[in-house]
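Presented as structure tokens, the chain that follows is alone, the form predicted alone.
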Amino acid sequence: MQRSRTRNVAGAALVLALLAAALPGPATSQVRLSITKGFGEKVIVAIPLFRGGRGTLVNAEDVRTVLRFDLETSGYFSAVENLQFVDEVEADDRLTGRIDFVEWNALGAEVVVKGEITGDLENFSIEASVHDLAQGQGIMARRYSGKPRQWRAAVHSLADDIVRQLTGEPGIATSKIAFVSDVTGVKQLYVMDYDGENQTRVVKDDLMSMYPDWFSDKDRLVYTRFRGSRQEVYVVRTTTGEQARLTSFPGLNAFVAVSPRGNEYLMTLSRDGNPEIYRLASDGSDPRRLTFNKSTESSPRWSPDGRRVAFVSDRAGSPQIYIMSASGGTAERVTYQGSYNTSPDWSPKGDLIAYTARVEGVFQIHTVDVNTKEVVRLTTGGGHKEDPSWAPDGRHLVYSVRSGGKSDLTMLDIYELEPLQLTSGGGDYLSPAWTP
């Protein structure tokens, strides 16, 4: 496969410019770091296990491992591999009180990674700092304190910041995926960590939950609930668990999806026949019908401008990918390969739509510039791969892959194209919703 598009932060050239941020204490001066980088190089990073931790719950190897895992998955870090070499480099730092940026630069790495783990059994606190060892100075540093189940949250904050510090583009450590799951019997609605940990059940009735999405508080989701063959769509507070209904009208109410303002709604109604998008109001009232015709319209995807609308129609014959303005009317087709291409999300950056077509009898993963209507196609061999949706820092996906009977949700870097499974064991895992 070839690939011609590139993105800003990973061109020619990459310039990285840092201003310090300081740990309560006196004024730092604005610190400047410049690394160029050709095309998918990476920042090398040495992560020497934190100081500390003793008489907390929180475990330093531990720490280590999640910011290391945090880093590489962003695609913009490579750590040193060997926590031998790192440690002993640390050891000899604390034993002098300073920083051998010669020895750290002799281990390849470019930048490394500091910290401190202090507190109790009831709290903890983790002060960590970033060092350029070219320019043998600090860059950033931070404090993060919490309660001990909190530990995670705090590790991935620190990534990223450092992403955000070190490339301008934000992270994804801290970010949440919504899914549905059917492990208790029955399909429910649940939200994990972006790496899989701490998944949570949102929904504790023992209706059918599906179609979940974000709002752009990245506290609640909207989402369609099954009371026998009715449909109602509902918005749900992840953290409480208080619902509300928003919709229930005759026929189908399905694939809600919530402005990026968070004060309207698209979704598929069938109230008036077939099924069309339609346009409603914060309260779900006021339903616009969008589109008119007699092909079966479905699965609306607001442009992160909230300009425009991805949808999939039937009308040439087939499920194809189109384009309208957000208020109705001329639909612009955007896919022509394949005979069944469905699922569109829109990239955070506007550029790219994901997508599932059906490549000789499999579901694929596929992307298009809806400028240059590029094609690419980023998953290949078995298993269906299906309902794409994309991360906040547009470079990575998350879709569910139907394998041996089950399904499960993984995650893709669209660039170095590694697939990394986020879930398992029993149950079927589905309809995956990253934060906006």
Second form
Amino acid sequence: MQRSRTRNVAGAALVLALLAAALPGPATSQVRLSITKGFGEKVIVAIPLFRGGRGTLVNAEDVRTVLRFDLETSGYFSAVENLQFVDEVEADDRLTGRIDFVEWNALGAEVVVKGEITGDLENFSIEASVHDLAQGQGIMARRYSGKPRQWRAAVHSLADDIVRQLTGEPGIATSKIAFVSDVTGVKQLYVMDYDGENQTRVVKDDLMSMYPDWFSDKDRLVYTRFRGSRQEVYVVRTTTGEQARLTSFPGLNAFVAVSPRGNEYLMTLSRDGNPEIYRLASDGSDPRRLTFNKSTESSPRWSPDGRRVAFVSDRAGSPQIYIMSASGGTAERVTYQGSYNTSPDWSPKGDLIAYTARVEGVFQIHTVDVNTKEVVRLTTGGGHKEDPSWAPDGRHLVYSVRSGGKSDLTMLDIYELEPLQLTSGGGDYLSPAWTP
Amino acid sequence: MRRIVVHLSIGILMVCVALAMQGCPCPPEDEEPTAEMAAMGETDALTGEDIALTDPPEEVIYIEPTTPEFETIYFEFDQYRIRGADEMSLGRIASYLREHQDVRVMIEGHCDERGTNEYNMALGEQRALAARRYLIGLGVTAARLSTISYGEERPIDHGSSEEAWATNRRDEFTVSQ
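With the form predicted alone in hand, show me what the form predicted together with its partner chain looks like.
Now the full complex is given, and it begins with the chain already shown.
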């Protein structure tokens, strides 16, 4: 997949005006794939080149490349490799005006995604249909329309719809990742597509910014900003850059986590003389202290149901991951291996907490099962890996990897463990936060 | 009229005093004060310089600096306990604050690069808070002491050696407001 560093200058361009419309036909939205897949088994998908595209600014080969990347990255699909055969069968289908399920099956395909690109220089539409080749029936058909700069977003939407339709799981192709980069010389807030494309700077000033976290609207971010000699928390709308201050307490104003419902925050403050965890109302007022220890309490993250908090404490002599009620009270320690476990993030599925652990001097990404306390190490090799953040599918993580004196962001499927580097811009890429 | 203005640096004087009393409390790579001292001679804080006789100075004014340079203090790896070697530095800050009741101090806590980015932000705050507690213990009013952590974001030495790390694990003190 190409990783062009194209910056989408107009942040507003990220507001999608995509029209996804169900097309008339035999497809219904309830139909799922007839094949039942075991754990780790993939659906084999054939993606013939979409028809049309002439006279538009959308390239059919690019569409196929992105769609294939999206479907394969989801973890549920494997694309038929031989594109020449795929396109030959598609050519025969077009001649006969029907779908030759036998020929498609002969390629090993279980589903085929067909499509057509229409439009002009101002607007485009991609009509796509998905067919279950074992049953010989359509599964879904949709049209995606927009401005030329939105073609990638349209393909991402198609991919997510296919994933949801066939697996019942949320896709991640339309998700975004906020992060911090110092490519301008100062750590600044950026947002990019989940595949590393469309990196866009959110706030255009020269103040150091860190620790972004998303609201559930996937538009607003909360983050810590160093203004004067203060840490302050701001809420910024990523599509417009407009922002407002949320907190400016003495000392730490860090690691803000927006509640799943978006109406409360958890954060670390030192206003009472020690780093402790506080719960704040939606306007940043009324900080309610949840921890009471002489130790360092830090990095709170909500459980997906909003009832519990994962956080870091060194109350036992070294930083470890704990969980407690979101109302405070007794905390339960969940990590016991190693002497440096930090940066928890609670899976949207609720079962796992990802975190950073120091192993033989190198930070590696781990998960711990909230119930069984089983620890799984996900990364190996040199280069510190820090700050994991879960994708909305509860299957992928993004984190920073330090190598050659700089950090880049990497995505990992926790079942397949093949890291995919998302950034390579020189300078540090840190503190990733995946949209919920 | 030509004037020679000599700025007395409290920081430099303090380092000299500290040297005389207990040896340098700073890590060896903290070269700045010692380099200046070498330029000024080992024993005297002030030194002379030849100037052209054709243009003699008519007046020499000594100005006490309005912004004091407080000494930086340092920490052990992963620790935020105040080291014995730094207690005198903090004592001098406290005594300066006793004599200048209008001065408020910002304490900046910093870390080396070895912890995680995130946890270092908390550790840096603990280092700043440790100094704040120590100064409060010496009678400084809490309201005059602010803290901020920069975690590992603002190293003095960008290297990755023991010396660089030791230099970067520090509290800096500046006059605020």
